[in-house]
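Only one chain comes next, encoded as structure tokens, the form predicted alone.
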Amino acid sequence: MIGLSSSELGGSAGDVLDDDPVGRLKVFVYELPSKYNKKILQKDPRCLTHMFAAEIYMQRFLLSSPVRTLNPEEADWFYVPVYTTCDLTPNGLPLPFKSPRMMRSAIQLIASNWPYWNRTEGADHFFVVPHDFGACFHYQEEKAIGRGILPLLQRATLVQTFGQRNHVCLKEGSITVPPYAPPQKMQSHLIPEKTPRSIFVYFRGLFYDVGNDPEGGYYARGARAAVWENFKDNPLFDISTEHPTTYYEDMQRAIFCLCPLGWAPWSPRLVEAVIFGCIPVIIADDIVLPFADAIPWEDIGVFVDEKDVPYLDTILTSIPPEVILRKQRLLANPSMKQAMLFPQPAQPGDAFHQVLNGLARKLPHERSVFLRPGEKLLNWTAGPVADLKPW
């Protein structure tokens, strides 16, 4: 733990990290026709490497876990293993499109073929939804707003990188995780520990969105732009939309590393940030940051409100040097690094057992899990009537 007290890394934080779920509950994985999983991924490979992969490794994960159990009747949780990500763009992005019938289409297969999910309709059963906005399957944001979380998914947890407080795509009891970054291309271009950290602040990356955001101000809410504007000749800010083959080394040596929003608030970058010991300055209003109750974000970041872009240069450099050796200090600690990756084969302290460690952390589940016979409450023809139609 490098010397640090527990303390000293925000309360008991290093040490929920190294919490082993193994004993602590048991998870029943649905057998689900190849169709709304590994078919999917047959057809499109680049699923394995994009951002939205956690919903693949997991099953992989839980299929050779200690915590699965073949034996639903004793299970604490229900996981149902649904790719909805893996419908990709020429360019690699995932069309959340069909998500929602497909979505609809599972549970319905599960409700009808298992005696679990009508129990609880759903209360003790989680799904993994990466989606820029999560289970509201869009990404744009007005959009995705306007549809809200796929009304069947109002009991389960759900497992998702996007999160927003105060915002309909993020409900009460979800798990935050961090986005999918390679941990063997970023183990691949680890520098020397020593090196220097000469560069004051920096960032690769799109400062506007011509082709979807022509106007422009509504890309990032206007902040990557207003970043470019203010600073694209401030000679503390190594900023560019030029990726060079060099980046990860770029990131082991810089101090700040900046994570603003996109069109969601999250992106690997905070995950790169953590890995190479870059201070993640985050600016997105409102994130909800993966593993929040078990990760100090604000000892190890540093937080800057989207109207205050244009203030970067003071606020970073007004940072004091102890504060700063602080937060690299605790941006060391292997605990925190190894629970922003889904390596291969898992590691104890991952992003998996963290996931694990906040579905333990739930249990036991409250008597209002737990329907009476007879009574429903999800509405199973709700949202738009596109949704409605067979997968």
Given for the second form:
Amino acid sequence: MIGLSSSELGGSAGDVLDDDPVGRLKVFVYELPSKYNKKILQKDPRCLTHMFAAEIYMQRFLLSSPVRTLNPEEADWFYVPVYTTCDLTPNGLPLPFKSPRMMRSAIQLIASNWPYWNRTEGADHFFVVPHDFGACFHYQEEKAIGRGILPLLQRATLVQTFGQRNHVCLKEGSITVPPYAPPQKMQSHLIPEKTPRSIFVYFRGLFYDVGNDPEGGYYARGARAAVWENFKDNPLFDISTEHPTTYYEDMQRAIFCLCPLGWAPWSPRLVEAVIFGCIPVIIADDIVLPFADAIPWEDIGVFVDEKDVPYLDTILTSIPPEVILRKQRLLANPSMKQAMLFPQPAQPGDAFHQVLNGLARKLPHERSVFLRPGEKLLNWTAGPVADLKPW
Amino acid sequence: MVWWEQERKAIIELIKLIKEGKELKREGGRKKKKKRSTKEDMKLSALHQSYLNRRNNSFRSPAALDSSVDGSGKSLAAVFWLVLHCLCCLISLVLGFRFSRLVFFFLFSTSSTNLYSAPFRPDLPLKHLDVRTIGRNLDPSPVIGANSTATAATKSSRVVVGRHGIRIRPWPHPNPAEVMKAHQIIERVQKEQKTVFGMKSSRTVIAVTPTYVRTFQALHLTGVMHSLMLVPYDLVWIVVEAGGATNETGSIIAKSGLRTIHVGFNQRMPNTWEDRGKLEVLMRLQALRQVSKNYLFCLLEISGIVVREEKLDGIVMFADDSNMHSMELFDEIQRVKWFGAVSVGILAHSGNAEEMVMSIEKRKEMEEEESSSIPVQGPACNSTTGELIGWHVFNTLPYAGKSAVYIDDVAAVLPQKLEWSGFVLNSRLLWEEEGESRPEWVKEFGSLNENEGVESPLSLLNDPSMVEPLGTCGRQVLLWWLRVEARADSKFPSGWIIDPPLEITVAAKRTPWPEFLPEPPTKKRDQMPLPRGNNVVVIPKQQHPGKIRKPKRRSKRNKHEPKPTDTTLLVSSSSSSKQHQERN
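Switch from the form predicted alone, shown above, to the form predicted in complex with its partner chain and output its structure.
Below: every chain and molecule of the assembly, starting with the one above.
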């Protein structure tokens, strides 16, 4: 445990991350009418910078990537570029109410114009659904659970940011990706690495969502409120709701960064913590972290159960310093940081490539993927009545 | 109608129960929740149980509510629900939160083992939940406050949606033992950072300071000492003292806590700047000999003299005691390989403001010649290749004829052509043996003949062009050269300790106590002009009288007169030099 050589560290964290997907798979990108993607983006260019921007950048990446093929007969995977998370409120939050209809309409289009959807009923297609609860298309957890994943996407592979074990909205075989965080902005706030880390625990964000949950207990399942109540006067915990201009710089001066759940278990804080070398303290029961099959999150971050939040200081101070130093060394691995980002233009080892790696690992498709002629598994009329309306 | 009567009683009981529960909930609803005692828990569950029993007596099951009501009672049931709804609304208005949630919780959480109190007891695991999907049955009802819906799949999730308690431990304040542990962790992390990102291998800094006892020594030496104490690298401080090693200097440098070598030099410091410069050179060379010799004295007052066979290995820099060093200087000199030069800012201070103005004007007159008026001495580089091509030297022409000669002259003190403090060298250059590690362009130190005149450190080299320019080729000024001294005859208390204590003090102006105390009858008094500042003026004993004089002290004063170190002190903030002369 103490004094690991760099090759050993590189092996444990970096080998799968460094795989090159080019040559291992072929992706065909459907040409959808621009009302599904470009026109939506034109209506609201804020979609390019918010945390759900992965769907847009994924399409741009695939269009110019060497894995793209123009011949659908030789494609292993099919990609449907539909921007379901770009209908924004004035505040910038995406409304999911039209998303099921949009998705359904897109699928109907590809099912009628190309034979490949019906061939497998979508089992070799993948979609990017970076919304709060993925393809459940709702921001409220109860409603999302109630709706479940869109029935038409039952067989497709979903690339989403949401991940929680034994949850309706995470289906088997989905690929969890990190939320989009602007790489240029983070690069521009880097400080010299020898700046000593003097903050023990750092967090900036809401503890109580007074707008939606005034009494507390709903938001973050009470975990964020527990953090505040237990540690607001603790000098080791630099926590507050202010949004300082030196947020990125402060993270680089901290040893631990709290990444508690909010309304959804994922947040860009994880990406920021990894980029800035701050050990993420993940407080979200049963969460599935991005690229969990490629990144050894247990070795990098600290997982704290929500019920153990009142004892967070004991937990963190009882970690032996060697373990902390090892975690920092793993975090310093550049391939780890690269895997969390969506840079433009794409760079080797970044999140786009990790998605492709994940897709490549699922190849070759099983026999059951290809349906016998006449076999129908999807129910095109399932789901709430409102979803069946055309978009 | 029997069930209606029962129903009413049940409602009253319910309201009572809810009022109790409301108190508990109110405690919970506010942000401060405390862990409830088990007694209360039991009480709650007992109440709950009794209530459920009552409910179960009157109704078969809440889910079967509709079915238990016959056709004639259907409208009554609707009315009942309406009345209940209005009641709930009213209560909610009063209480300020959604009362109906609580009601539904108590009504419908019959079969769930997950009690509302569960979140308050963190030891109770949430694993064995048996939650039902109540959501479908109660579509029109508001979102339930209890832990209601879960996955419809076969696996049950450990995590439940809904309201959870905010867990607060009994004493939510920092634990000092943990704070200490955290600080140790922080130190360890910072140490690791330093080794990984900071200087890979830092060499010892050997600082050479020539000094001698005089009024301004404490001022200068303390400044240098504090700078050296901040240096993050290992440091050896060689202090060479003209006139022999004295306790006074020793006591100042002992306060530093650094590893010091105090060397005495058996000549007194002369009175002119030129001679002083020459003597300082000799003193520095003596210090360098100390570096190169193969023994090292470590003088520890407590444990006696320790002699070790060691040559000093590191980077030698010259820290003159009146100079000012920046911390970046010490980081920069770590980069030197053999012999380096840095830019020195020259602060040629002139005591006379008028002189300064005149010299500036004169300089402006001579402006046709582009003489560099930058007060910097250091290496000059070729701008394209970055190689050393020459030296910037401080332009002394404006001060021609007006510079200070004697140490206490009121005129600009000028530096030498190249000050020693702008150079650093690897101590291995000075070692006597091991010729192969020393480059050929360096003279052998042992054979240096100082009687031939060693002007600048460049005389230690055969080839001055091999000097490495530091600080981005001299563009950064990393230290400043300054010479400020008091008058030659100025006196100061030894060790800056006033002993014996002064006895006569005069109150300053603008103090609450009366300025003029009644004068004793027998004395003649010289009016002592009060200083312009409002500090306390301390009148020395042997001077002519101040305001107060006690006759019996006279004998004591006479005893003190022949003491060599006079206590001539004047603590005044605004006195100019002219006044000073007057006083003396």
